[in-house]
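Next up: just one chain, as structure tokens, the form predicted on its own.
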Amino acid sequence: MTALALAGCTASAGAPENGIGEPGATDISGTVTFWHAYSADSPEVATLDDVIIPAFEKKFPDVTVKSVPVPYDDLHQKLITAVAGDQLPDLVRADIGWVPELADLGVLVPLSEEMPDFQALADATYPGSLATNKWKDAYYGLPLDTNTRVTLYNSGALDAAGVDVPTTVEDLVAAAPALKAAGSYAFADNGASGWNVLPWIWSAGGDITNEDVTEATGYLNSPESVQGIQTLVDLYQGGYMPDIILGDSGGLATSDGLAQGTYATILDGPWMYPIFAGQYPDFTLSAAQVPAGDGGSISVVGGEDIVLTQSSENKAAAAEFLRYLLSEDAQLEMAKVGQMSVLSSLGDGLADINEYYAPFVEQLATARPRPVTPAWTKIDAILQDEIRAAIKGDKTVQEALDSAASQSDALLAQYK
């Protein structure tokens, strides 16, 4: 057990009045309200309510944690409504894309400035996951659970075409004609949003914005970014990728197509393993890293962060529960029910819980977050529209990314 895992049970002085204080304060009490979107259809909510919270309350018997599950599709609107009415809870398990938006509204505690042990907690997590919490000059949360996309492939489809697992973009492109001749698309994806296309841009050596997330021109439309998207355009126009990337109705879902051998490879997350096990129990799913380009093999970070609100009237107890959620004990319990741990120290051990975690742990070492800005949702919509125009042949890739970069600059300028 590491010192991090024991942070919640070491003695220390009490917290300053309604401040966070040092870990392990012995004089904390009261109620901590925690909003989250853990799934009640899986063991997630039961694990939180029946295992994690009781263990925490045993360590801190004067603290009560009130767990408030909210369906994911409703949680964002509930948060925005609560901001307007100043009715936020103490803690929120927030989608990584919501943290900069909430931070910009001024409703989150800058943990890097007010949490004495922030750096120790931060250093224990994956850098790509941690980066989702930074807005301007501070970190407004900590990663709570994580995921990423890797290559999932049908080994039978590859064998039928006489090709090896594509470890590079060059391999994938070279294998496409043989796969087509054998009756399989080389690659399939169900959209052209950042979640879908950023691995191709980054792996080609491109980027979306500058480091400060203030400018897109020169990055999103760089030669490297253009090359990353050109690969997808070439695959589609060569008949090696299906129409579902354009978002049209109908078409074979990526899960169905992969299991049936219609698609040789897709990019997707760890949640696909139980889905395949339930829907296609006779199909053996295989995984590899995202095809590497000149920039390496780089995927996109997903997951949720944990944030503490400014309106919390019990910041000391709330921070203590936050620390416990990041302990090895709590992280391992959630890993058992499908939530990948953000603690890099647990990475190798996750495969002992679920063997299929292994390739995702490896990919997380280089995975990156989508640009951390309140403007991302709008930029993402623009990016998808422009890339789809390029895939359809309505624009060149350069024209599409020039347009996306220009429109993104205008949105980013609002937050300089």
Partner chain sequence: MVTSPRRRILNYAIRYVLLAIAAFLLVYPFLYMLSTSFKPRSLVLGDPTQLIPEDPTLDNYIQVLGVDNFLRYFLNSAAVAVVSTVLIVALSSMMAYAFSRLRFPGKRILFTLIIVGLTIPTMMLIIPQFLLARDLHLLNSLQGLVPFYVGTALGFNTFLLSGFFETIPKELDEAMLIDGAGPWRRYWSLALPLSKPALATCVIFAFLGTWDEFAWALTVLNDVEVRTLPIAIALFQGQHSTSWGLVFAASLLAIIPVLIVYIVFQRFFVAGLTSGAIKS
Given for the second form:
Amino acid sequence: MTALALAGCTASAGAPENGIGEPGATDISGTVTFWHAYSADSPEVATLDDVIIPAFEKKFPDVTVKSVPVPYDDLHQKLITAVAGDQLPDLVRADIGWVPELADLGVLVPLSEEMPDFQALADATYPGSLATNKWKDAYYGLPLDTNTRVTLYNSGALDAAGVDVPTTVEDLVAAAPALKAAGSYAFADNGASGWNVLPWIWSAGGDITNEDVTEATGYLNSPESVQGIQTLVDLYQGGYMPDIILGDSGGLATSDGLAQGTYATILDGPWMYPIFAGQYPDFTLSAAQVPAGDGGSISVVGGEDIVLTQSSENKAAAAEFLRYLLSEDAQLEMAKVGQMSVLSSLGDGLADINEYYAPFVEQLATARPRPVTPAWTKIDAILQDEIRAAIKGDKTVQEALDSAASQSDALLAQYK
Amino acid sequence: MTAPTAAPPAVTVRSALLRRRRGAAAGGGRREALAAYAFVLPGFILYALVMLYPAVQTFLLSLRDWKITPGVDSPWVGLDNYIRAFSDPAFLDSLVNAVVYTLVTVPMQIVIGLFLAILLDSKLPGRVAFRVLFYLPVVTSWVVVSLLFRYIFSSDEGLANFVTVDLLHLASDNVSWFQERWTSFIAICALGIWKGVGWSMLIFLAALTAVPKDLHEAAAIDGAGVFKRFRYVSLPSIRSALSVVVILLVIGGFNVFISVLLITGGTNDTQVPLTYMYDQAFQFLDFGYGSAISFSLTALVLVVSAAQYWWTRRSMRN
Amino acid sequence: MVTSPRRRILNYAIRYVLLAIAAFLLVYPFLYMLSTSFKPRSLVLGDPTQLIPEDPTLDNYIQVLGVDNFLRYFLNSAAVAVVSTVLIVALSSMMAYAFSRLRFPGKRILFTLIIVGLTIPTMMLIIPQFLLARDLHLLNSLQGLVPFYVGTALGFNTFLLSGFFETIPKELDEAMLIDGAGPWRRYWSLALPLSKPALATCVIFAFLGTWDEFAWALTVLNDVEVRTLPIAIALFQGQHSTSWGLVFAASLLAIIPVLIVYIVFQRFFVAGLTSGAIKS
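Given the form predicted on its own above, what does the protein look like in the form predicted together with the partner chain?
The complete assembly is shown below, putting the previous chain first.
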């Protein structure tokens, strides 16, 4: 029966078989499989399964959306195996870091080429989030949700030391001795990967690579980048930052330390609010923008993109569901349960839903993505090792970043 | 059961058997072989299909610069991936870590497991309860206990620091366990031993049941102490199980993975071959290299196991 | 001397002290899990020295059991584990018997291949295995898990059992040979009954292995209806935060069947019939 229907399709339609149609098509049908990593007890999955998908299926009664939750830690491996076996689903909610990799493998549909209304959808999203979908000359996905890191601080700890909320890197460095005297570390972070250190590099006016993401030397080891990392090294060596930055695990977690006042400030994302509310109900969490340097206050973009696979047998319906997920309705529903919208038009409205979104929305206006390249996972690992060496004092910051830059050049060259 | 209650003198049995064997060599041997294939093949065919066939394919892919996308050409590189592995300091470091892990955890699991098994191999009131308690670590999931151990060793508030600093005064200050290679491995090895002793205990318990109780009693009456009885009565009967356990534990030791992945993620020089391989294959998509690492490790473990197997066989025969 | 009552009491006392110390060390982390599973909203792990939760609650268990399909995942896992365990024990005991008791050409090669398989990290086989499962139409179904679970477990269990079969006294085999018993009868009415503890060990390990298996199930199963319990438990771990109480509660519930199998089968760990037989 399906074969017959398909045959009928090819014969009658002039448009390419199984392509993405104009928005709002009425003749779509079939099943759309959607892989995502919402955890089983999360309100997000409840909203997706009980609100968003039913609403979509009501609009398109002939389409069934199959929501397939996969544990976050294992989704990448499952995706890779599915690529090898040509068993990918229609749509994937992919970590922003995976899009260039999957695009490079040739398994994603270049939406900017094949989706008629791509530009309109893209224009509605934050540029920092959209950029994570670009690989070579096309966009292979659209942002689905976003987040970033802002400064979270313990106002009690700051008051005890008699210092104001640090809005610039200078403020933070200047406040550090007073905080130390009052028994708090000025700043704490639990790693030295890009997610952790890029805000410091960017805010100091530095960068990681050139715009085309083909070269790191001259960017990652520029005087500005060195300055950004030097701030961290100085804080650590002055005893103003705990040693958890040297080890991925263990130590007093940033969240616990912040709530207890051991850490005066940390950088973290919006998901910390429910954690604090659950664990430290008496603690009032406060937020500010990332400390600004010569480059401004620039944070790092997180979040997920949605991608459509080449192997999808039902691209028209899949694209329609993708559009629906990016609609204001769906984005607002997800915002209610803790997922920040990628639509810049909803920015102000987000703060009405959840007050704590406000500083994140503000930070997102200038936040940047990590370099968009399949080589990033490797570069990230190198960066972390080199920066840790600098923090421990085994190398100067310049030596560490020179080495990271030249190693990165070699990796980037593979994808030119 | 056909226990030879009224058995003829052993000598007659032997000679009768020998006669039979000789006669059977022509016809009976073939019948025995045919029966043996009927025993082996159903399982072996399935094993070959789901293990050996994929293993051969993985081996072939280690000779290529393998691209995961179907239909994309994967250039043949011969032994390049193997040459790369053995000149890759990170891989060699990971091997050293695995060797250390194996050298620490295997003897400990054997000694403690055997010790617990001996304690429980008697009519002791409440022994079932103890058997269950000791087995609990084996059944709890690796993921959960790895995260738990990571937490126990967390530098400031962790239980491990409470014990080493406050309780035992082994160190004056809290230790940052996961910032150095070998302190990280203390945590990883502790988990390996903790999770493994129940496993080896179980196999030893099963083996000890084959030790005739009356032999023990006889030895006790002769005045043999606990250690002598173990050395001369229990040990000979469980030697075969011991060699099986040693080989399986050594294989398991070299293949340590989830605990390292979840506890340190391989940072601060704590990679082991499997975490390194996993990164190469599933993070960096270098499956050719990952496979080469996998087969290099296999070759190494095989040599070690074969040496052990040969050695225990020889010592058993003596 | 050994049998003097004072000596015996001392002996027992020492044993119990040693056992109690071991039990404490081995069970402690488990108690911590148990305690956390009764704590409300535990997004961060609590103080490990505090084992009694302040205001204990059953919320985590209620929430776990209330997850859609939780019972179904449980039954899925049980079905796969039971079928696989039966097949693993049957096939590997047959193989082990042949390897340890029968002579046949090619024995060395086949046994070596079994050992080789034991040393290959299965993780690297996952892509070729996935392609194989796809070509055999075994993806995304519970039945499809069984051949892979059985096939991958055979090596280990065959190796383990052949170690035990070797310890059965040759004299018993020979006696049966004289009675004219063929290999099948010697396997069924001599080797198996004498190896009850070993077979019980196999059942315990095979059940645990298949019940707990995660990586393969996650890779090949997509539809929610055919998922197994370990996937459901892993789904409680979030990307940014995890409710530990939930994860621990679910893990503890998942342990129950494994413990039942263990308790039932460890009863076979009593001296077999060998003791009487060897003496003569």
